[in-house]
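A single chain comes next, written as structure tokens; it is the form predicted on its own.
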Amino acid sequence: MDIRAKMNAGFRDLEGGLFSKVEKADVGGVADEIVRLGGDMLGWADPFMPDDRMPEEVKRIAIERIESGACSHYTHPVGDMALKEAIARKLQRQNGLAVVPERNILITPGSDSGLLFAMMPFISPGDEVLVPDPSYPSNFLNPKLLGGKAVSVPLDEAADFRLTRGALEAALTPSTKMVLLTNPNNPTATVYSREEMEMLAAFILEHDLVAVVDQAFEDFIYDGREMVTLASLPGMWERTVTVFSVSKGMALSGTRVGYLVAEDHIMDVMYGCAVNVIGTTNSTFQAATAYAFDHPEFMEEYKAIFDARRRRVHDILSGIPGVTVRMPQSGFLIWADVSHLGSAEEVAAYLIEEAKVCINAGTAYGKQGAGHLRIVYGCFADSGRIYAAMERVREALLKLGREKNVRA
């Protein structure tokens, strides 16, 4: 029996590495294999992985929850109230959003499931979702899982991957229902300007669309740039679901805590099916992260570390014949154009062999990802280990350029 033939079209052609080789860092054992060979895994956006950087007070609260036995019980399906109140205070000071914790916040077990849930109430079979390209791989897959279609909106690479009104209008059809944005952008680390966000808001309002915005990388913005939350702009609160995470800025990826923020009428629907779709988030770490939201000072040290790393990694990769990189504007990712050296898959495979470093081929990040690599320099507590790995990457790319007779 061909069991896949009985699956819906959004799922039946997916592969998770059980029957074929899948070149993804999160399936197929790629990460385990590179570590087993003594290499470095720079393909997961998991800060300081695999080292411990959890703040002591956050850890203490989690341990107390475990020792008291409270960890063995559910919180309310839509989230612990103390955590939601702490998040509401953060939203006011950081995002310009005045929300009611009981009505506008939903706690999720991480932002990945939250991102899919944010789209579910809106996307029906045949609906189209505009996705700036390159973008987070889930942005292209999630519409398909829901029976819709992701429509690529090319970003202008020559202008630092800027989003233009012309590109949005060219992708618009009568079937367009939603714009799905990751800001700051993953993988390019671009931060969209206020002018771009106001243009996007005007486009969405003019065409009566819905917006879902993933702000997982919002916490580390460099060089005085402004981080604009789309939902804070006039007319956008009523039609935007914003997806947040504690994984990136707080370096608490393993706690699996994320949250959605939306207007009452949207959230009422989500509250009505939250337990059916996502269940209840880990009770221990809801309590622990509530403290982190009210005491975010530890994140300043992380920002300083990643700011120094982005400059050093940019310097290491600059000047390699056939390679183009731009200074990251946010987070701990750098996006490299290696198209003169080969396809993204070829160069990524070469780096595993020559540099013992596993990074992401850009093809998973949209049509514009061809010939690019995403490198995560946020891993490891020791910055020296990152720099050593990047020096190996540099030497390998220089060697590949010589082999292919690529000149500067």
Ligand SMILES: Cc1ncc(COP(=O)(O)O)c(C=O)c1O
Second form
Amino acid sequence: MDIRAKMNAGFRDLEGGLFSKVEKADVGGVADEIVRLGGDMLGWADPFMPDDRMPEEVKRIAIERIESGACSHYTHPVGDMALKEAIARKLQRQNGLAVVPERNILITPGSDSGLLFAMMPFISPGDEVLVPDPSYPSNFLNPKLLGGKAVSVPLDEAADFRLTRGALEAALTPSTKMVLLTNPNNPTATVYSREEMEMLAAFILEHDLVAVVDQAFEDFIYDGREMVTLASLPGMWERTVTVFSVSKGMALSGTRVGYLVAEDHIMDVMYGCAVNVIGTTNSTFQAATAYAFDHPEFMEEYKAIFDARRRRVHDILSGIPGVTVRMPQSGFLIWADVSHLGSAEEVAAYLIEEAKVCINAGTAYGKQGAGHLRIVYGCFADSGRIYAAMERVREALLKLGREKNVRA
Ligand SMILES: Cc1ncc(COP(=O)(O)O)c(C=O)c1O
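Same protein, different condition: the form predicted on its own was shown, now please give the form predicted in complex with the ligand.
Complete assembly follows, chain above in first position.
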């Protein structure tokens, strides 16, 4: 029997599990092997990984809940009220959103599951979702899982990966239902400007679309750039679901806490099926992260660390023949065009061999990711370890350039 034939089309073609060899840095065995051999894993967008940088108070609250036994219980499926109240204060302070915590916030077990949940009420078979390319790999797969289709909207690489009205219009069809945006973008680290966000809002309103915006990387924005939350723009609150995470800015990925923010009618249907879709989120870490939302000062220190690293890593990668990098505008990732040195997979495999580092081949991030690499310079507590790994990457890329006769 072919069990796959019984599956829906969104799942049937998937592979990357028990029966196929997986080479992707974030799922496959390559990463474990690299670490086992003493190399460095720079492919997980997880600050300081594998080192511990948890604020002491957050840790203490979690320990207390374990010791008291409180950890053994559920919270409401839609989330713990104390956490939702702390998040509402943060949304007002940071995102310009005034929300009612009982109604407009849903806690999810991390934002990956939140991203799929955000789309579920809207996407029916045949619906098309506009996805800026390159962007987070889930954005291309999630529409398909729901029976819809992801339609790639090429970002303008020559103009710092900007989103243009022309590219959006070119991808639009009568089946277009949604725009799915990651802002700031992963993997390019671009922060979309107010002008772009206003253009996007006008496009969405004009064509009566819905927006899902993933703001997992909203916390570390450099060089005085403005981080605009699409839902805060006129007319957008009623048609936008915003997805947030504590994994990047707070470096608390292991707590598995994320949250969705939306207006009442959208939340009404999500609350109506929250228990079916997400069950509930870990009660211990809902309590612990609530503290972090009201005491976010520790994130300033993280930001200063990643700001220094981005400059140094940008310097290390600049001037390598065949390699083009731009200064990251956010976060702790750098996106490199290595197309003159080979395909993304070839260069990634070369770096494993020569530099003993595992990074992400760009092809997972959309068609425009061909010939690109994503490097996470946010790993490790010790910046010196990142710089040493990046120097090995530099040496390896210089060597590859010589082998391929690539000139500056
Ligand atoms: C852009 C983006 N969104 C969402 C996620 C998911 O984060 P989490 O499920 O840990 O909240 C990630 C993780 O890498 C990400 O890069």
